[in-house]
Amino acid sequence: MSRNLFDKVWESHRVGALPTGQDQLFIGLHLIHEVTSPQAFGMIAERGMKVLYPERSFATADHIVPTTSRKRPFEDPEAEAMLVELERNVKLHGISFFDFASGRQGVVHVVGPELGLTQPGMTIACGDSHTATHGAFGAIAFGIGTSQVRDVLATQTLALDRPRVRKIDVRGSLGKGVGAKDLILYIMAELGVEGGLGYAYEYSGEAVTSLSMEGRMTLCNMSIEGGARSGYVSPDATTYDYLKGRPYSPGAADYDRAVAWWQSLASGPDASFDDEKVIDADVIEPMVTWGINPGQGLGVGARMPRLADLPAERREGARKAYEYMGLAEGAPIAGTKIDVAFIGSCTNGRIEDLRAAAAIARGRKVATGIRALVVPGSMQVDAAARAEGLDRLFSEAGFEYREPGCSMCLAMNPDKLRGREVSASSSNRNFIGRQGSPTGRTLLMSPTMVAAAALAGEVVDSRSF
């Protein structure tokens, strides 16, 4: 049996074995934002060190950026201080910075791929847990902590435990109105939020290869929510077509040679894996979470599980979820009232996501009393949306169309839930307090489902639109 993509990429970047039993891995691309980098820059400054390979690091601002006004200084002094520190350090070390003036600012996991920085066969690290997004291109991408950001800045390497590799074979086809967000929520509901511990996930099968690059990014983005260290899809023609002509992609003279190399990295039909799971795509319907972790989800036509029917190891978590969410076991998830609708984030803030939501919103109105936000994932996504008139379409329907940023995904900015509000969110986490209110409640779903909920004022099957 041949090697899978993960093993090929790991071995090609492995510097050596460490006494700890870990491998020292060279990191080909390091992405930086304003929240986890200031302390890391401070750590290397204390040691009198410089960034070893500044040309391999790229920075943007996303987490703390207000989506209503970019006027400096920001109203939040802490947010302003973070951005000032990032600006100072990228200038000091000669790191490329996609700021507001560049026209390329945005959520780090949207910006990297759309500029062609993310490419097959790379090792990629970023001080953000959803770095697995970049695995959609056949890269091995890790979210890292601040001390590891320091290590990459100083040495361009990381000390890592090598995970096992699990193949998730998604057979059959996703039905009409069912997409990548529904697929990953279904996988987590099946395998659990700890099901991927110690593993990297390779997503394969007809339902995966038929996804667009945007869909694959959504799929890989939430691998971490299922406990996996990373997630990826082997590169194919869809990958190569997406990357061609992007600013940091190989130029025309080198592109065919690059594609030949990328093709050699893909897992072959006889590739070996440590474990395999089979998922039937035909049974998946639009998904909604009902609890306080992304694995507590179900199809929009289903009823919330009864505690007695759950495996013993999931009952206590479900009990806590029902207590916090104020939902009742055995009740249908459809019809659950919402207060806020949020479309955006590194999971679902790309142009394809906005187009899908706009198709639902076109010619309709947001329900009375619902606060609905649409936040593009980058300045380039925003420009494309405005060129297509999507900003006007959303505004006419009653959505607030905002400037690019992370926004209400984690609410490290003014976009927050208030009190016990219930949010229909296209983001990636429904943890307690995640969207800015310690008592706020989050229902994760796809952009089309969020748009439908905004119009209905409650959870509803988007296919009815």
Contents of the next structure:
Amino acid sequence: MSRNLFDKVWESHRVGALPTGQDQLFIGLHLIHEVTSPQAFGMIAERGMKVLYPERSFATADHIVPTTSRKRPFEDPEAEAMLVELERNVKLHGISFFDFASGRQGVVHVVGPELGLTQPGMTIACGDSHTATHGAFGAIAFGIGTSQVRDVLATQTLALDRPRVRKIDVRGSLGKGVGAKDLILYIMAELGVEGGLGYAYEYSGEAVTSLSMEGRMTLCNMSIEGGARSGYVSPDATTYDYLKGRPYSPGAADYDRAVAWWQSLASGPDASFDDEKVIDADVIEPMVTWGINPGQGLGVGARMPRLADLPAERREGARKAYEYMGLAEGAPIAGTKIDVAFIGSCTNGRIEDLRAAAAIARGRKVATGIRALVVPGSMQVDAAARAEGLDRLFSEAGFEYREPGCSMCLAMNPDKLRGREVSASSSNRNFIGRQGSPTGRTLLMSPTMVAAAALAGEVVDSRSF
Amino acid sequence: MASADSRRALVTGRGIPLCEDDVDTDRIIPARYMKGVSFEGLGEHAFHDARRNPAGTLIDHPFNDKRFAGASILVVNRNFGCGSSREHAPQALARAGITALVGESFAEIFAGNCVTLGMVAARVSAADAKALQALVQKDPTTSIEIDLGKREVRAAGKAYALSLPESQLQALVTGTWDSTGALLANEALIAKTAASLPYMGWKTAG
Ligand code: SF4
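Rather than the form predicted alone that you just supplied, could I have the structure of the form predicted in complex with the partner chain?
The complete assembly is shown below, putting the previous chain first.
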């Protein structure tokens, strides 16, 4: 038996034990955005503290950024004030900031990886629960609260309980037209939204290692939706190839040394885990959620569960979900009418996602009356998409192609559902009110499924396109 | 930084029941109220949408119920606080007068955020959470005592076993839940760990 990646990385970053019994963990990379950082900067100012390792923190703006015009000042004075505050803080403390002028702004979990900041063997923290995304590279990456952002700023460390590690062994292979988003929605449906409490997830098996880095990011991104604060994939050739030559990746002088270290961290075939679950990839269909948490999902060809068939402890939640969603138990999910289609977010706003959606949209038209948005995850994704002509392709098909940001994933900017609109969304949360209308409804699915739904005006199997 | 004020060995108050599993942080504090650079004023928006119908009229909700006005212990069910890492959620609850939570289980980041504010989030069994909710629903004047030292919740003459991750319990009982000081005390060790990490010295591709 050998140690798994998580244990190796944790050990190498462990500063020591704290009086509470927690470990003090060094944080190799700290990412910052405008919503959860101002109060933390405020706290260190109040205490007269400085940022201990400003060169280990990197900031961008994503949540409140408008996707139509980025002209400053923003139309929304509150959003403008938040950006001004971030600009002030990064300047004051000498922290790198990927702003609009840098050409590198975007959703924080898209930006870190594409710039090569995210690397195997690092500990990565950000005041954002989807920090789990960065685990795709074989890093220990997790979301933290604002008081913990304060701790990272002031000490570059955190007080943490070491989680247990569960291996999710995905056997077999995903079928044609089935991808990482379907896999993670399936895992959520199988293990439940609280199944991962106290665990870090290691995703492994052929269906995982055959995913691209983009796919692995989608997979790890939603670990938190299953209750696991972090999820990761051991690094391999796919990881090393992706990182080669990126702006913040190790340069030629250190690259080979880096790869050798990264390789030494990967979990070996005999690595031990606290728990193990096996998932059969062959049976997974394109997934759609029908409820108000990400674990309430099913294959597009299936019928929504009858309350009586659910385990007792899930029945009340499902009843509430049906009532809110206006959906009927036992009915097929396919054919559910939609009003809005949203392609974007840190789950599915990368170039590969846009390409996959574009392949469906090419030469077709969005159904009448559907508001369809494509929001690239970052300025770099946007540039790549434009270079390939995807912006035009989407526009010709009737999608609104927008500027990068979080957009309708959480609707802190002007992109919001109205009233009880139903949204087919490639984002990660279908919570009540998540997309900006207190009564809005969200169906989570892959970007290809969203594109297909936009064209059909209803939930439809994207494999039929 | 421990002081008599920061110790949370015993928390007492009246209960307010919120009977639902998987209450997410978007419910606790909708994202639109996070448009600000401080946590001030969040209290009045706790459960903003859950407390209202689409027309904006207050509906039947424990936070609208006069019987629970002034109650400080929120009694919840499974996986409370799931979703985003926003500290705005426990901040909103604290500013709405909540000093502690009791429930079947809490999402991890949420529970950690509570501790960093010195807020107790104690776990009891599913049945005990329901029993406590029933109790305060029946008699909202019931006093609840969360005794971290004895690891029990007491109400109406009955005791219910509670659990909390050991480190959180220690931090709350000893009043050392504000971690910054303890972390910074190890500055030399921090530097040593940093120096031992291979990637700290690499030159970037640029
Ligand atoms: S895209 Fe959505 S989930 Fe991701 S960081 Fe932005 S708001 Fe959060």
